[in-house]
Structures are given as structure tokens and as C-alpha cells.
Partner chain sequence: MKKSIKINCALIISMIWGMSVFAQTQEFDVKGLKVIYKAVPKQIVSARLFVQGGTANYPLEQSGIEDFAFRLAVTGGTTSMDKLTFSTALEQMGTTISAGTAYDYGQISMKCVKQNWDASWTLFVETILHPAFDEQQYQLLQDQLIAEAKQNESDPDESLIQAAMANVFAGKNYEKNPSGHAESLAQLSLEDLKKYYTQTVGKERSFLVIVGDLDVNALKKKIAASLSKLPKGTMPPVEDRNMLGEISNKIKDRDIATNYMAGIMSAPTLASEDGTAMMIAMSILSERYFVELRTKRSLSYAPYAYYDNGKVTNPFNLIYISTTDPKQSIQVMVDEISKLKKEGFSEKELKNKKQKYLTQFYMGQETLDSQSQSLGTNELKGGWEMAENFTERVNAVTLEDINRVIDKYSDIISWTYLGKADMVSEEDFLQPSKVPADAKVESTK
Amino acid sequence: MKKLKSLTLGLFLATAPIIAQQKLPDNFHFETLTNGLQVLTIEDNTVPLATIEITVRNGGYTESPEYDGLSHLYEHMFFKANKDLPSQEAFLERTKELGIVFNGTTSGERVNYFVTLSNLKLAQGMAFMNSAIRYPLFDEQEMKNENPVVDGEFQRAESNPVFFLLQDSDKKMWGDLYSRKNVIGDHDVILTATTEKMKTVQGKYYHPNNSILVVAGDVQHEDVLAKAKAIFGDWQPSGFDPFEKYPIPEFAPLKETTYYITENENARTPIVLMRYHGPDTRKDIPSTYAADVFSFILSQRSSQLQQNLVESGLAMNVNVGYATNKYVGPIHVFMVPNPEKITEAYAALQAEIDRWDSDDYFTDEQLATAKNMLAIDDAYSKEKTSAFIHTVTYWWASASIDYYTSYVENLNKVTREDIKKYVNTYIKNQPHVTGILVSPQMKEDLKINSLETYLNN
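What would the structure be for this chain alone in the form predicted alone?
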């Protein structure tokens, strides 16, 4: 067991995120610098590599409509010119010199940047990341040059008609706060971004007291900490808590069930999507574990859901899932019905949902299997340290590190009653958003004018 050191300095004391970790794996070593930067070392000496990741609490949930997508653009600009490498050419040349493999991702509640290189070049790699996180130039010509890359991401997403089904669902699920869940962003906002706007994002969120530095691989934690102090120690904290100064607005609960139709020429078969507001890690952590276990139970071929929907021939696929978030995690029911039996499949799905809180809906064996398989998935995810590090930082941003490190332990505590409580609180008889994806020709052939009328009559 490793207890974390508490931060004890000045103004930042009142603004630093509170870490409530009780225990960490033996190869995890956690410290907080005096400027608030959290430093986690994950020692794994299997190969002589080091992965350096900086994660910032930023992402879709911080974006008002006029900034919709700029967390994503910021991620792209991280790997451009900065004060120490003042051109794209200089930046790329340095990556070659260091033998760096680099990338970044943007999600709803974090933006992360990472490089992997020889552990012999750890100091140089950390200095490289320090320059990029603290001193980006946001050159407007480089932002324009990045437009085709951003365009490509939109085009790849839009090539899948399900993208539009999800976007329509998001607009109804989150209403006026749609931009807070729209990770890919608004194309026009991204294309018209200015240096001033990017610096506004930086000023709000890119501070050591809103970030974590994680170094994983064949390294020694004492050495990592010493280098972190030397390289990042003079990064000045913001002096405020970004989430107190710029609070995330609460998503209003759904008041009623709504229906919508998404038409897309590329749709090849009807797809039904039902979504609910689920638990989050601020208000109901036990239900987040119950959600994961129950979703896995429903995925088992032996489950009543799969038997009565897929094995019966009413649907080709049905999947239930939950995305753990700090701010309202969505629950989804995704079904590809037999095109000849859409209304029958929907009625059968509703009948299943009505029974999800029944004592005999799943067996003890299915409950145990779900826990066991989730534990195996968790173990498998740790096989490659350079990838595992991203899982750790995801949970740092959306819950806490100890939420993740105690994940399997807490899964094993989930009971049948926990699952019933989760179902009754968030799904059964609760308002939801239901949509269908069809092509214009399918819509005409099926005579769908009102989805609510079509599905319920």
C-alpha cells in the first residue's frame, strides 16, 4: 500500500484536485510537485523503452458552442512549432533525432499527448514534452495547414452513417449542452480558429495543477521524479481551480422520451439506437460498476437478451453498453433488427427491458462469468505498457487512479441487488432517446412518418 503525499503549499493548496487514492500497485509511484503537477511512474523493465504522457483535464466537456472542437485542434497543434522548436521542420527533425513515436487523443473529458522512445533518452524526451506543453506558438499558417488533416477525420467519421445516428441522438440527449459531448467538434469552428482562441484554451486549462505527467516503462521512479522536478518544476500553476472558475454546467435530466429518424443515403440496413442518461463517477460510483457487469451479462450468448432477440431471428445484433464519465455517462442499446421484423424486434426488446430487474433474469453463473471476463479484459489491457498508460490517464481524468486500480476488486462486489438498483434508477421506465437510421428509400418503403407511432403500433 502506498499513501499519497498531500500538497501543502499556498494558494494552490485550495485549488489542487484532491487525490483520494488509498493504494496503488507496487510498480506505481505517485508524487505531486509543488506547482501541482502530478507525476506517476509505472515501472516495467521488460523492454528498454519509456513512454512519456501528459494528460490535461480538457476535452469536449469544457467547450461552449463557440469553442466546439478546439480541444481537438489543440491536440493537433501540440505537435507543431513551439518556442524551442520554432517550426514544423525543426519539430519533426527533433523527433527523428530522438527516435520518437508520438501521438495524442481527445475525448470527452481528457486530452492526452504521448511519446515513446529509448529509455536512455528519457531526459531529452521529457524536455521535448515540456517545450510542447508549455510553449506552443499556435502559428495561424500551421493551423491552416492542419485543416486537411482535420477534414480527413471528419470525412472518415461521416463515411459511416452511424455517425449521423449518434450525432442526432447526442443533440436530443444533451440539448443546449450538445457541444460538451461533441468531441470531434464543429467543423466551421475548427476551420476558423484563431491564435487568440487557442491561447484562451491554454489559459483556462493548460496548467500543471490541471495535468498529470506519467512515465511508464524501463525507468526508475526516483530518476523520473528528479527529472520531473528539474524540467517541469518551474511551470507556474494557475492560481485557480479551472473547474471552479469555469464550471461545467450540469446536464439537465431527460424529461420525456423522444424519437427521431436519421436518413442517410449510405444506410444499408435499419439500425435502432436507444440511449439513457446513466450514472457518473461524481454521484454514483457503485452503479458505474453495476453497469459494466450488467452490460457484459447481456452480451453473453446465453443471456435472455441474446436468446430472445438474436437467436430468435428478430435481430441480427443487439448490444448494451455504458460509458463511464465524470459528467453523466450515457447508456446505449444498439440493435440491428431483422429488416422484415423491425416492430416485432422493438416490442421484444421492450419486453426484455421490462424484465431486467427480475430476480431470475440472469443466473449466478452468468454474473460470475461477467466478472471473470471483465477481470481478464483488464489483465489483458496491461500487456503492453505503452498502451496501458492511456487507460490509466483516462481514469485519472474521468474518475481517479484508484477507481481504476481497484476496478476488479469493486466489480467482484457487485450484487444482483446492485444491478436491479442500476436498472430501476437509470433504465426501466426512465425517459430515453430512441432513433432509427434508414435510407430515404427504406423510410418510404416502411412508411415511417413518426417513429414513435411506427414502433409502438
The other form holds:
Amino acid sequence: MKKLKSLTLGLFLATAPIIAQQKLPDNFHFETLTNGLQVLTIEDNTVPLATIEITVRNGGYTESPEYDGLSHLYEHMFFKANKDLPSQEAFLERTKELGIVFNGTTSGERVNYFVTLSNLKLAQGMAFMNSAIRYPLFDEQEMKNENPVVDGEFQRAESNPVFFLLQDSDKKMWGDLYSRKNVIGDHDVILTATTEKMKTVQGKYYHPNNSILVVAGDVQHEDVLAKAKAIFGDWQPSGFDPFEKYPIPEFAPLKETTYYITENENARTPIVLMRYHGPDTRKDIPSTYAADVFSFILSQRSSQLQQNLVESGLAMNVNVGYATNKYVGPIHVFMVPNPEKITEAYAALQAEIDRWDSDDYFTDEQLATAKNMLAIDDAYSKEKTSAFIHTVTYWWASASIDYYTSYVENLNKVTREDIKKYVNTYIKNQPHVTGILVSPQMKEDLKINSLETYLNN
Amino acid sequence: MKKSIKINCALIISMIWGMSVFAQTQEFDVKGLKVIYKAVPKQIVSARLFVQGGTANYPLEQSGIEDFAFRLAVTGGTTSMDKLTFSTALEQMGTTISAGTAYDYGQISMKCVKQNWDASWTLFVETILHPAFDEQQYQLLQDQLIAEAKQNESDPDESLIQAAMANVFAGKNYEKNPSGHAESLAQLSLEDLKKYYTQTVGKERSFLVIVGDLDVNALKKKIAASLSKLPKGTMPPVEDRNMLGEISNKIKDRDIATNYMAGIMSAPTLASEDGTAMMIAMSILSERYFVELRTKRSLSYAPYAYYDNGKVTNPFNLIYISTTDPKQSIQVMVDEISKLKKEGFSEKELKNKKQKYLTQFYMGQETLDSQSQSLGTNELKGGWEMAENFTERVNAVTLEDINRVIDKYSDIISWTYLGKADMVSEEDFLQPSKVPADAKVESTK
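I've shown you the form predicted alone. Could you give me the structure of the form predicted in complex with its partner chain?
Everything in the complex follows now, all chains and molecules, and the chain you saw is the first one.
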């Protein structure tokens, strides 16, 4: 099921789907303040902690090329000077005084900020978050200092060769709108970012009516709501819907299949990556559910995919997944082929894909097991409230809270026909982007000049 | 020697925190197998069989053998169930059985929902007692592990840590990479794995940790009928601690976008009188690095320092950074340690750090998996009780304690560098300034 696409190399994350209804679990309490700020309390008294998260609908998808990477830089500036804590040192000192564990992440369709602390310090924690989200100073010197830090995070990613395989794929997948999916950004844009640009991001997206406040842990929802009203109630709404005023351009469908080679001298073993444009939560919610169920069918050891690729020795690893997005979720097939049998492995993979819509491709038992696995995974994820909160906000940003709370119920409704429709609409005979990561030596040894020719002959 | 039964209720006593985590942890013996059981009223059960020794159990040329053997045991089917039948049964229940290895121990673990406990336990036991060790599965897994090892080599963080361990612990157990490398894995035969498993997985060097909501008497009966039938086995060989008294620096050339460095220093064991203070001292140093290296100087996205007590027999302190300016970074990192040796920490730093540790402690109590891991690893470090009296130990640490340990264990740093080799030279690997033995450590109270 869904996972969180943060700024790491672990971008291959299966994700999950949606639907709209108003049934919330007993420990969920949802309200919307008059300024549009949504407030969700998740009560769980396992340990005496409170996790406070503010999530904003911002991220890669809001970035034109000249803002490529600035949602992420903005996220870093949250942890710096604000009206009440006038320097980063003061900010950090306050986190220490409160015993706070904190972080933030930026992804394609979400930026979230979260702190965990003693439940007895809930009010101080909420006030701390309020100062940071509403009153950042974007101090020029702190901006200047932070640019190379964010760039350093970028350089760490670039030190792993898989990063380049993904970036090359993204460029071909998204074309002119590459910046809208390139969360980590562009070096030059990051290093030349200005306070004005940060204020532009703030003016567009950082409003209560584009945000959700979630408080989870050993707390009482009435108390949380009262504190939310008192602390965040005077946060002025924008008066506009950011996504109507600044619409996200539509990603053009892939017109043809393209192949590429990513050459990196630090690659130690070949890796093949195939990607397709998948469904999204605006246009095809049922297929997002089908995608998750099908991914879990394919992950089972008994699946034909695993049997014919991994158990046969053609591949060391093969993983298929879908990332639930509001704007075209990508489907990926990630394969580490046996280095001696790359073309055989690819041919076998193609043969599998060709049969993904066959009536006998998976059994009823495998279908039922996939649904059960997803449901139990969901139960496991709820065990750790301080992390589960991020799952909930992921769904809020890329779908809706209702999508998530009815997730398991809707998975159970997925039929064999739904999966066939998903496969035929988005994968089988559809254009895709396929790449291979190799070192210069491997490329020479394997005599790969054109990947298309190499794989298909 | 611990008492055979110990019950800890109401773990956390702190005026700062409003309530306690209620739990009952007890230790008992079932026909020679030590069991640690913690009752937690949740609908999930976590079980782990810890096997002591880790890198002490095999020679350098067999690096990776424990990981290979244990993973083959849990993924390759059993003598009564083929691999596919076994994995399908697990998948249908949403139960996971996995294996892992570290420098001082290996483990086979299982997580399930309570309603599937009985059936899951049966599979857990079956895989431990009767692994198939099938030739075909062995070959498949060997290829997969070699591919994984190669991928790990291309990851700079993995590569740096392995290089640092091999550098600092040359000739010692910790020189061995528990996951193995392509060459060592390629040489391990199926017979090697079977022999290793048979000789290692015995009651003398193993213990079981279970966390969940179970009937204790029924649990004891289950264990008596299954895992207590493991062979008695032997204790692992013991290696003397290495206090890292000599400087050993190493430069590993790699053309990558930034450069990675680790500095390793001596450290006490967690159970010793210096252990908890060391943990706090290094954690505060890490915060100072964040401020000095990242916030003030923009030298790095990721500077940190920590006391690695997860290395049970030979804990060490580690300072780390990824940076495009290694020379200046080393200077600042070393200066911060020298400053501490001269001036010490402040009372406020200690007070604040204790607060944060309490938050982190509770975050570690959220899942039963993390609780069972904590009980097991603390048992290895000196006693599972340390997992439960964590806050008392933290609260007992004084300013004098953390000033003492940072001075005592930070005289010598061995550096390992992974990145562009022409950006550093041997003389760049600085050492902290020593404070004269008769100098008085100043503290800000």
C-alpha cells in the first residue's frame, strides 16, 4: 500500500487509493475551523506522547522550472527564524527545552512538518508550530546559509548511482513538466534562491485553507480542538483556492516508448527500470485501488511474476508498484536482472506483462491474499502513531481523508475485471520509459549501444 | 545472574511525564532455553530468537555466513513444507518471518496479528528447527545476496562504514562484514551453511523474546514442545575489547558528488558506569555539530555524532559528515571536541537532553516489534532490565559524568574518508587537543 515519497533514494514505493464517504474510525475526530484549517485528532493513549503535524498542499507539483526545488528549501526555512524565535539558534534551543523530536519532508504533492513531545506540553508544541508555519522571517543570511545545506542533501543523493537512473527516467516521463515531479530540484535554482521567492511560495500555498493540522497520541480531541481554535483561529485564509488560481498543468500522456542508458562508474550491478503513466485520484479512483491490489498479487512468492523471474534465476529481484498521486501516479517495474541473463530476463518480463490481463494470470486465492496483506499492513502501520500520522496526511494531500478511512473496505471490492481494466488502460501495450543503469565497463562488455536494440533482440 | 522471574510494572517514573506505560516483563527458563516475555495488551505479537556471537562465530573469509544461513533457513522452506507452501501460508495470514545478522548476534524474528498467533508460531518454530537447506534455493539466494552486496558497495554510506570498520578493527572480529561481500559469499557452500547453522543455533547461545498479549502457561507449553528441543550447543568465543588506542586513518578514492567521513573513537560498554553518560554526551555533541557545521557554517547537510552501543562487545563513538569541504569540516569537528575537553558541557544542555531522551524512549515503545528488539539487544548488552529502567538511568546522569566520559574517550580519532582523494591528505586528519591531567574542567551551571 501507500508509502511516503520523501527526499531519499527510496522512491520505489507502492502506494494506495480512494473514495468519498464520511465514516471515520472511532478514534478519529475531524473538524474544519472557520478559516478553513482542517483539524484532525487521532487519539491513541499507548504512550504519553503527542505528535503534531501540519501538512500543506505544496511540493514538486507546484514548481515551474524557476522554482524547481524551492518547496524543499522552503521546508528547511520552517526550522529557522520566525517572529517568536528570531534565529535558528533560538529555534533549536526551544526544541531542546521542549524535548521535541522534529522533522519535515517534501514530496511530489505534500510538504509536512511534525514534532513529537510529551502530551503534557501539547499547548507549547502547538504554539511552537503556529509560530513556525505562520511567521517565518526568511532571514537573508539564514537563506544564504541554508542554500548550500539543501544542495548538500542533493549531492548526497547524487552519490548513489540509482539516483541518476531515476532522474533520467523522470525527464523522459514528464517532459516539459519535469520540474513538477522533480522534488529534489535544480542546483542553480536552489543556490540562487531569494527571500522574495520564498515569500511567493508562502503567498500562494501557505494558508489555513490549504493546510491540515493533525494531532495524534495521548490527547483528547475536545482539548485539541479548543487549542487549535485559540492558537490557529486568527490565521487569515487566502480568499482563493491556490489550485484554481495557480492550476497544475496536465502531464501529457507518453506518446511512444523510449529507452535510455544511465552510465555511472559507481554502478556495481545492472538495474532495469520501466515506468508507465498510471491512474490518479482525480480521474480514476477505482484503478488506484486495483493498482495496489495487483502490486500485492505480484509481490507474492507464488505469483507467476516471482516464479518466472526470480525463482527461475533470471532476476535477483523484481518489484512492481504504483504511487498514488493526484496528478498522474507513476507505475514502476524495478528489476535487478541476473547480470549474465539481462536480455532473457527482460524478455521474460515482457512475456509476463503480456499476460497480466489473462483470466488465469492469478488465482482467486492470490487475489484474496493480496487484499488481506494490504489490510494487515494497514493495521501494522497504525501501531506507530507518530509515523502513522504521516500516512494519513499523505492521503489527505494526494486524495482525501475519506479515501484513506475507506481504503481497506474499497480494496475488498476490487475484482478481477477491475485489475484487467487497470492493466489494459495503463500498462499492456501502453508507451513506457525503460532504462538501464550500468557502469562504463558493463556497457562495453555487454556491447550496449542502443538499449532498445539490446533488449529486444 | 538475573533472577529467574522479574516483573516490572509502571516503568516510567518521572515528574515531567504524566503517566506510566504499564507492562509486565518476566524472564523464565524452558528446559534450558531462556525466555523473556513482556505482556502488552495489543492485537499484535512479536517474537525473536536471538543467537549470540555474530562475527565471533566465523573467520574473516566466511564473512556473511550467518546472514546467508539464517536467510536461507527462513526463506528456503522446511523439511515438511516446500518454500512455496511455506511462504503462501505466511502471506495468507499477513505474518512475517525474517532473519538478520549484526556484529554480535543474529536473529530470526516473527510478527503476526494475535488471531493468527498459533498458526504463525507453528511456522516460526518449523523454520528454526527444520530448515530445508535445499540446493536450488541455496543457489538462488547466493546470487541474490551477491547482487545485494554489489549494490551496497555503490551506496556511499554503506561503503564508508564498512571501510571504517575494516580500518579500525583490522585483525579483530569487527573487521568482518556481517552481510559479507561478493567474494566471500561466492565461496560459501551449502555444506558450510548447514554446518554453521547446526553448530550455532543452540540453547546455550540463544534466547527468545516475545512481546504480546498471551497466556504465559500456554506459551511455556508451546516452547517446551518446540524450541526447547534445540540442541544445547555452546557459548560463542569471546574476544577482548579493543580500546582503539592507536590512530589509523584511511582514504578511499571515489569520484562522487560529495565526500563522506567517519571518525571512530573508543567508548565504554553500555552496562558500565560510563555507558549512559556516554550516550548523552555524544548526543549533545551531535547537536553541537548540527549548529556549528550545518547551521553556522553550511558545511554539511548531515553532520552527526553518536555512541554506537549496538556494537555489543566493542562499542565505539562515531563522528560523521558528508561535505564538499573536508579539511574545514575536520577542523571544526575536532575543535568542538577539544572545546568540550577544556570547558565541558553545560547544565542546561544536560537538562534539555534528558527531556528529548524521554520523548525518544516513548517513541521506541510504540510498536511491539521495537519493544522486543530493545529487550533483546539490552539483554545482550547486560540485561533486558536496562530497556525498562532507561529513564531512571538517564535521569541519574550528572554534569560531572558527561564531562568525565567525553574527556576520557575522545583522545584518539581514527578517520576513514570516502570521496575525492585529492581533497585530503594524511595531515588533515586532526586529533583533539589533550587537556592536562591536573586541569580543572569548567562547567556552566
